[in-house]
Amino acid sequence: MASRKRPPSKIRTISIEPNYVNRDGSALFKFGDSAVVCSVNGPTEVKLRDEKVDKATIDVIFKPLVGLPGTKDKTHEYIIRSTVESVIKSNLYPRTLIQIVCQVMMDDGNILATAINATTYALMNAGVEMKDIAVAVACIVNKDGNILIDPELREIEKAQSYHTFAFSKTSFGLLFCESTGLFTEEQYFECYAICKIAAQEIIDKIRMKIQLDLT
């Protein structure tokens, strides 16, 4: 297996392209060779059976790189929906639908975090009111016990454990965590701390991109 070409605590190059699908309400987010495009439609009319009288209905569709969505993709839909529901001011859009569609364009690991970040930027691009924003990053503990941030697919396949964290921008509170594999409590909290630091880098990149787009 080829050796890692960057330090363990360094994330891959981040690229953000707003208006990737629509003029408003879409974004492409990339960690290196992992890319997800997200489009947001709404607030728009919602079917009566899905209507909520006091807030918007959030619907997420996650499409894999190839083939039809499977169980893992349905899990991604649930995670993305629950994460963004905690930051969208959905009470401002009662009896409406906000539909989020995530399409994997390239998969070299860290896809769930990539999708959450793409969704965050697409929601902002769509002008959806939010009380906070969510950013996500993943890491692994490899078989030597070392923590590698923003792992590539080949690293994930050899990992002892894999962790994805989503944080809020304002308080850096934990919005979501998914951990799989074998790990100690000490390793978990070390992964949490390292990913929290990396999340700030993602927030800074998003802020710089917004400022650049406004100039």
The other form holds:
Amino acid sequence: MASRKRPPSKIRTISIEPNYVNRDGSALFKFGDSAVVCSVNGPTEVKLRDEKVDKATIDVIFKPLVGLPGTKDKTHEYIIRSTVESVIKSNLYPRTLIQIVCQVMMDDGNILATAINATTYALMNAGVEMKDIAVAVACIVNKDGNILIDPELREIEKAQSYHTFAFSKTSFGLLFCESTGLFTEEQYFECYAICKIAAQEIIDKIRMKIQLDLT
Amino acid sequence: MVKELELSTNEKELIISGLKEGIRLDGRGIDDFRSLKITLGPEYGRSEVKLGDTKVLAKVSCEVARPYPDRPNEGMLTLNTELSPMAFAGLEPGRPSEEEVLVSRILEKAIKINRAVDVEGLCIVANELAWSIHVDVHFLDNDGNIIDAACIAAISALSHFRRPDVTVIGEDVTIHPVDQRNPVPLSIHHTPICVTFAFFENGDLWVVDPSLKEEQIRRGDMIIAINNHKEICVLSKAGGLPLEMLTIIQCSKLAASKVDWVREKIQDAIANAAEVEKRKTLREIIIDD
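Show the same protein again, this time as the form predicted together with its partner chain rather than the form predicted alone.
Then the entire complex follows, led off by the chain already shown.
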């Protein structure tokens, strides 16, 4: 089997396509051959039962590439919702709904991280006010103890442990993390440090893309 | 939940008066499709179709399962067409809408009930093992005529799909991973392609491939699916305006020529995808050396 063609700490080529679908805001975010398209509707009318008097209701739908949404996809919905809830200024939109739909377009690993980044860009594209932005990166620790960032599917299959981190831009704090597999404390902090550096790279990329689109 | 905004009276009148002169809002003639772009790949069985601003993604996948007891010699083909608020604002997720039922029913009729895919060829061991093929159709953007776009996406994805090869020796079944032996395409009997017509006023005015605005003011619609042998596979006229016999014949003639055009596009897309795949393998060989 072909080995990894890029250095362990290098993420795959990122490409972003804003306004991918005709909604209030949308974006396609790609990490190499992993792609998620996210659309944002809102602020729009909310169902009475979901209405919150002091802030916006945030609803996330996550649709997998293959099959009907299952437990894993529901978990992704929950994670994306709680991550963006902490960055959206939802008190500016009381009694409204902000509906986020993520659709997986291509799956080559790290779908959750890709989806969080797509959501961030789509929210900005929709003009929803945020106090911060969230970016996410994933990495694995393989059997030799090496850390590979932004792994592909075939690398994830052989991983010892798998970690996804989401950081906020301004405070650069940890917004979300999820780890599976067996790992030591040092490995965890090492992953954290490496992902933080990669997150900065993604933020720069997003900034560049916005600059490019505005000029 | 919010409903899509209705068209204003002025907009309606503009569209109708334009149609009377044979002009449509986007400048096409009444018998023109919008631009059609089909992208296949990078993996087998993935098709992205853009029909104007309508975007549909289809993904074909397979797994090995036990055949149904009443059809022991046949594989399974399932179509999954779930609509999401991405293309349909105001849609309530979880509950199938009228539109969803209509789309899935037409696709099921065109592809499954017409036996477009050879399901007998999907059987591995009778009563024991068979391939189960899933077609997931995702609607990303709706600018009218999602049925034609979905049908094109599903058919092109099925034609592009490859399943792992299997060998059966006695009772032993070996499924060869894709990187060990070249995967095999599905055998496809025929390729039905849908063409949608919309009718206005008293049925004298009609268009092919209606846009969202035209769909909102249409008074009747008709869907014709025609295959590569120029046979009509589905003719769906689900209520709405009553039509003259002659109109139906005229429409089916036009549909036949449109289907040829669509099929050419699909073939181009398949050839394109094969070319890309070939270049990719060549590059990998060079890098590995």
